[in-house]
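In the form predicted alone, a lone chain appears below as structure tokens.
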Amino acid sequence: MNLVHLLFIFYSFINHKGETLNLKTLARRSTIVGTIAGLLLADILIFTAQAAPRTVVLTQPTPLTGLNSSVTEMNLATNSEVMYPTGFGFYYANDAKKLVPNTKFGTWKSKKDSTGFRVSYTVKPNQTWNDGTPIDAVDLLLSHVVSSEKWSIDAGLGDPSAGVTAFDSLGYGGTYTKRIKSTVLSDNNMTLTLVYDKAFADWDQYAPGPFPVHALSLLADGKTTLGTDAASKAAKAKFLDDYLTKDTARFKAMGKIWSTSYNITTVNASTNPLLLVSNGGFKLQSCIDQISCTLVIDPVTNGMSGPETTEIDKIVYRFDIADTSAPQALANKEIDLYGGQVTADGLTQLKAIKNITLDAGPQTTYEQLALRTAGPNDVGDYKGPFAGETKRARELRRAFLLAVPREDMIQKIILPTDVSAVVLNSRVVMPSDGAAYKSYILNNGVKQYFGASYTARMAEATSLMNKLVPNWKSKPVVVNLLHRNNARRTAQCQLYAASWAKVGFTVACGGRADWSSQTSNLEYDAGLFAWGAGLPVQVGDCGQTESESPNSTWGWINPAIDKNCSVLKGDPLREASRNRYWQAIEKEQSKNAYTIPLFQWPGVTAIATTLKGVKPSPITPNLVWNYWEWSN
């Protein structure tokens, strides 16, 4: 059921390593799945990687926090990780960014026709969950269910763009709810054809991902046992019957399970069964709250809809690990594999630890600091100082980013751990990706926050401090700023606090572990925090943008860019194109100051001689991809 499967596999913005909001996620996301990030202790438990040959422990730095990533405020890398190795659809990312056919699981097929275009999914015979159920096209109906606002509108679900619906999905809004026009299910049930107005940009990364519906059926019937042979077939025609005549009563009580039931960070023997229902190599076994998260082979799934795991029966994800204290772990053989946010010092002990190979490069993965303007999707009474889209609401926004130390940042926290780090002046194209950025960032409108020195941003931000709040050396501004309580990002706050108050803000560094699900929270102003990306596609990051957006939680409404994502949902468009939309949307995010990106994660993975097989890639998720290949 890997529920990172659940929708589609579209370009992920997640928040990297449980921080980054996986973006596996979000722009692409607009149609789900995902691919588009916390930590802390209870009772302790000590693991020993080497005392079980064939078990591989990594470190996750932020605790799981539900088991579907595809809920607006589960969409987490740490989650997507985790259960990746729980399920297999019809193709998965490797470490090229490059789509890969995964032919065990299924094939497609498009075509043109008077109709539209349609995309057909086939769903291999012979194939089941791990509970015995047999696996077909019917499971992958959830998937337009979850994406679809037409769909949800009809079913009598709540209007996903006004935010409201029974399913609290990141599905919606995207460029799959735009195009698609109906499903057509085969006699067999075997196949599921997508019909679209028209062929689109990346139509292939939006391809349905299994869910055990029959799973979903049960857990609406209050069931809490898997169900015998006969009982799961006939919830699985349940399921397809409240489909075809959009029963509204049972999607609404599937909804709700759907939303809510998966949000758990313990299980054990008292875990329902059926919220465990998968079809990967793996199967999750047990989770302790803030400490770990067990998965081990499923011998009855393993090699059927995916490639085989073959040299290893045992992944452990620790939480309890700081990046602080990775290094140690490592040196002690508590763990074999680590990706994090390394500081400095723990670069320095990395380095002095024999026994492991070291991996470093810069990750797609970019810090951000958003601004609110109002509610999600405008729901809401926000009231903060940087409410609204009046002149003077931009231009108190535009001085509390002005007053932002970026190059100090750079220079004292960064470069220790990534010499070629330099700050970030687009949040979709990368500084790694060479001539490429440094022509995009002369058009793209972030130049005002990065032409001037600090000096001369700061002397222009007291400037409008002066106009705007005239006693802000007596009364300054106070902003309740969300981050993740890790060491980097603490260290990040108070640099840039410091900062602000010279300038008139007074900033409260709100570091909290479950930051994640507070994203939507109108007590804070603004928020620092990361996406990690997943495949590049042409809609860029509108998923996080877009006013009707379920992803854009910091209220921001802007027509201009509205009007730009649409045509980025539209026809394929040559490169060039595509740059024009996506700066004149940067221009519009730097002209309103909602946002300003900050720098390029640097990425150090730590990999124990003993482990064979790790190839870690640049978007989520980084270090598991291709588990199938690990011998330990």
The other form holds:
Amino acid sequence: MNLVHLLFIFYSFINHKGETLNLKTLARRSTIVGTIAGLLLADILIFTAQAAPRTVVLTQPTPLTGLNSSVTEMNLATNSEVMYPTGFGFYYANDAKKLVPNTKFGTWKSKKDSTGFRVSYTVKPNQTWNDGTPIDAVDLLLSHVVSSEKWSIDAGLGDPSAGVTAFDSLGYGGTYTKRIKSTVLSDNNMTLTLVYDKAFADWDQYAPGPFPVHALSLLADGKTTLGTDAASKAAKAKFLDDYLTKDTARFKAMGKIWSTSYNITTVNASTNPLLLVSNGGFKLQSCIDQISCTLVIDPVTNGMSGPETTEIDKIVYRFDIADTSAPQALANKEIDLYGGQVTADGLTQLKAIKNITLDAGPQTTYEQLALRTAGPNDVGDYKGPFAGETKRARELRRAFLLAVPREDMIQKIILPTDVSAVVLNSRVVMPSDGAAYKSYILNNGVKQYFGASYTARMAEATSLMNKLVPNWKSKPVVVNLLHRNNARRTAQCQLYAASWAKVGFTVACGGRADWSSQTSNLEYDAGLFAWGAGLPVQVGDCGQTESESPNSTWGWINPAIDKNCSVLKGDPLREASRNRYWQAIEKEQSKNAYTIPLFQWPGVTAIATTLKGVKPSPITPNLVWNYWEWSN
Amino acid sequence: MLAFIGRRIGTLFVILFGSSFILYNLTAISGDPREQYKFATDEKSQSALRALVRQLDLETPPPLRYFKWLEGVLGVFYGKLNFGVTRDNEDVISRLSAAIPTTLKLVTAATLTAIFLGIALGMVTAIRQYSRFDYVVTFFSFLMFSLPIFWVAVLLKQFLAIEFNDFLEVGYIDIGWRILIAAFTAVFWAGVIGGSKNRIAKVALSAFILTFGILTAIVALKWFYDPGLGPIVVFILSVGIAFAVTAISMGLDNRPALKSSLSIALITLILYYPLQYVFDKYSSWLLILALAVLTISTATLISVLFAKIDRGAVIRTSVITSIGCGLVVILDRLLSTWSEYLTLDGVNGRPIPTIGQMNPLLTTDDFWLVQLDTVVHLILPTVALTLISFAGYIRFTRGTMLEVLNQDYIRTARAKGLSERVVVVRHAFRNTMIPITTIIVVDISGVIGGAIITERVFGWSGMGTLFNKAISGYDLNLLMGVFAVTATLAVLANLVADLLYAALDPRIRVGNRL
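Let's see the other form, the form predicted in complex with its partner chain, since the form predicted alone is already up.
Okay, now the whole complex, with that chain kicking things off.
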């Protein structure tokens, strides 16, 4: 349309009612027309430049339920992922499952002495929240308030172990509350020292997160607009005062705000701005209930307390997009980034889309097969084929595990969805961890006990069975296998059952939807299930493998494992010795044929080709952890 | 009559009580909301587990918990309705009140289209039983009926959204595609039109040429980038509507009806530009409502002026015409917003989305842009739902209509020399509508329950999504909330259907039943 208009204007200028044009007039008119055309062209160009997407649209499987994911009921991955770009603290977790110190925000150092174990967290000067209020160590104090049970009781806020507190916090009840003795604030208010009774494993994961306490204080006063600089300063001073005097009434008021006022799913211009005070590269601009949240670059705090974002302006989360809808939404350029589990069909569909790159690879969730040796925690007396710690039971279990066609499984079921899949030989370190995995599996025993070729393993299993159950051909051992009743598990179980049948086990595949509540059901002799790994912790999976642990559902009783676990649960160890203990545990598990790791779950991340810098991480926040490196 | 309604409402409460009690307890037995924490040993999960038990009152046995729930629900009678909280600690009522409008938005257009198309096609296929048209429609409707919606959705997303948007980026339809589309249209019309081979050939050929011509013209004129009907096309369409409505409802030889309908078309033309001004200046739903009232009253006034006898029927005719003309004007206004919508930052030249109920990247709050955004998000789900659901209406209407047409009173009507239009519209159609009405009422009540799969595949979060979420998360309160709404509506709809049946069919008296 524009072009037609333009031609029309041009025509009317040149051919002006039969008037003969002299050169001068023509030149003048051409100039005018040229200018207009130039302006229009510029308009188009500028417009195009504006439309160039510096926006990234990604999906979350569930909608936002609240802005404060430290509140017990609000502890959803979505909530923490959406809010992640709005905050910086002492560290962030990267895609190698390591904590990366964020020195732009602050630093910490630890000291052990006769009075205990002290960790000093120092906030870097000259940082502000996005309302202009300076950030200092007073902003770290709320973390103690919502994690220390003793403080809660002392301040008259209620006993968290009894379930009633002013702050409905997820932080109570853990190691922090058991170990913390006191907090010391430096004179310049820039350093907070946490005093623990002794050093403990993974203490560095307990850094206090900053929280805009002045905003909380103003909210508790019933304010609905941002305070002036002086008012914010006064509010912060008041908070510190309340903290030092343990003012019950004030903290009850603040607790109510902290636990309920942030639980909003709609954010717009009428939202109380005090709820949105933040210090991240982005700030929350708007949220539409059940549909989306939009974050925009925060001109005040971007690059101040953490890495600076330079290439994108906007992050939009869309909620509730089904895995099956995502490929076409990607193809239609409605979303730029999608991560999830994938089926072979889904992967084929994704591969057919032109404008995306695929990062198909394993997730940290891994599959394992576990055998029952006893009834867990006094559930009852288990009398199945694998019961007990005798040599005979161990060898029977071994024959069973030897006959698992681990290679065939990868070949037939996993490779179509993950071209890099390999047989998993550890439950602690994953093949995707690279060199660490290679050195780790040299000593963890899985390869030692189950590393032979399938033919060799079957031969060994057959000879074991000939010895243990001479009449296995006519009277095979019956095993009930528990697994979730989804397509992959069913296919998996059938594949295994065929192999087991060759060495004298008749396996009934017990696929059921409520499998997880059936793991202590003594009817089942074995189980196929998956574990997801988070940020590595020293205690590892002792919670599931120790004899007396409430979560040891398969009933393994093994003093050697318990001994290693008691060390791991004690003082902090260096990585090398941690590895040694973990390897020792895995070795025991393999030697006694309790369990065997099978494979890592296949996952996929689809990224629009224009979007660069995305490095999917196996732990929350999976995709968005390095948003400052993105460009689109 | 009143006694009947009273009795029925009494039964309704008994049914709702019984079914909710059974459902509550069965659901509570079937799964444990605590399941996801079963293996978790970390401190956070333990804390979350404690909170979940506290918040959902899981330590009370389900049968007792049901009565606590019932107490909250019975609060509806004294203004303190309480459906409890979901497992994410959100108020179930707030979730329901957010989901119901979304669902209504999603299914209303589709349901109305399906009913309208289904009844119209059903009538025509019955009147022309065993014709080629009958076979073609039956074939297509059964084909669509048998397709699963998730598959239809994938196809629609591919062709109506992705490929269409790609086409807009290029702005050119391949000549091969144009020929293919034209050929398909030709085959369709050849199937629909009866008559001699010569006539069929002519129809097919003209359909082919016309389609090909229109497609070429659209490509050449870049109509897709700046569509719009303009006053002339709006007028032509209005005249068309006036003739069609009059022809069906009164017959073209009824001069007053034709005159008043045509006047409405004329008024539409005269008011075209003033309306554009009003639309630009003061757009809101209130304005649309006011205009609708104004339109209908004008239509009534005009008919009163033109008609001396049979006023009611003439008024009805012109009101229907005026609504049709109004819709055309609104369509024109929406189409003229298109070019602006296309260039919006969040749309970027790809207007048809595959997911969602609105574009979250949109920053404008211009009335027409927002409405157009809703419309483009409705296109795919509406087409999908209509395609798969109108077959039922076609078949039911056809069957009922055939039965009615074989009745003695139809033969009598024909025998006494009534025109075929009068026989069909006044005698056959009305009697056909009696059973259909009752079906429609029940269907509409079911609509609130949400289209679970449709909502899922198109990324809408209405009642279907809530239901799905409630089941997969063992979220008992949420499930019961959805159930309470749908079950109440279902029972009420059955009551309304019975009453309507009695009202429409004088042979039936409700008081004598039950």
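Rigid core (definition): largest C-alpha set, two forms, superposition within 1.5 Å. Numbering follows the first chain given and starts at 1. Note that the structure is a prediction, hence the values are computed from the model and not measured.
Engineer: So, does Asp320 move by 2 Å or more at the CA between these two forms, with the core held fixed?
Structural biologist: Asp320: C-alpha displaced by 2 Å or more between these two forms.
Engineer: Verify the C-alpha shift of Phe386 between these two forms: is it 2 Å or more after superposing the core?
Structural biologist: After core superposition, the C-alpha of Phe386 moves 2 Å or more between these two forms.
Engineer: After the core is matched up, is the C-alpha of Phe400 off by 2 Å or more between these two forms?
Structural biologist: Yes, the C-alpha position differs by at least 2 Å between these two forms.
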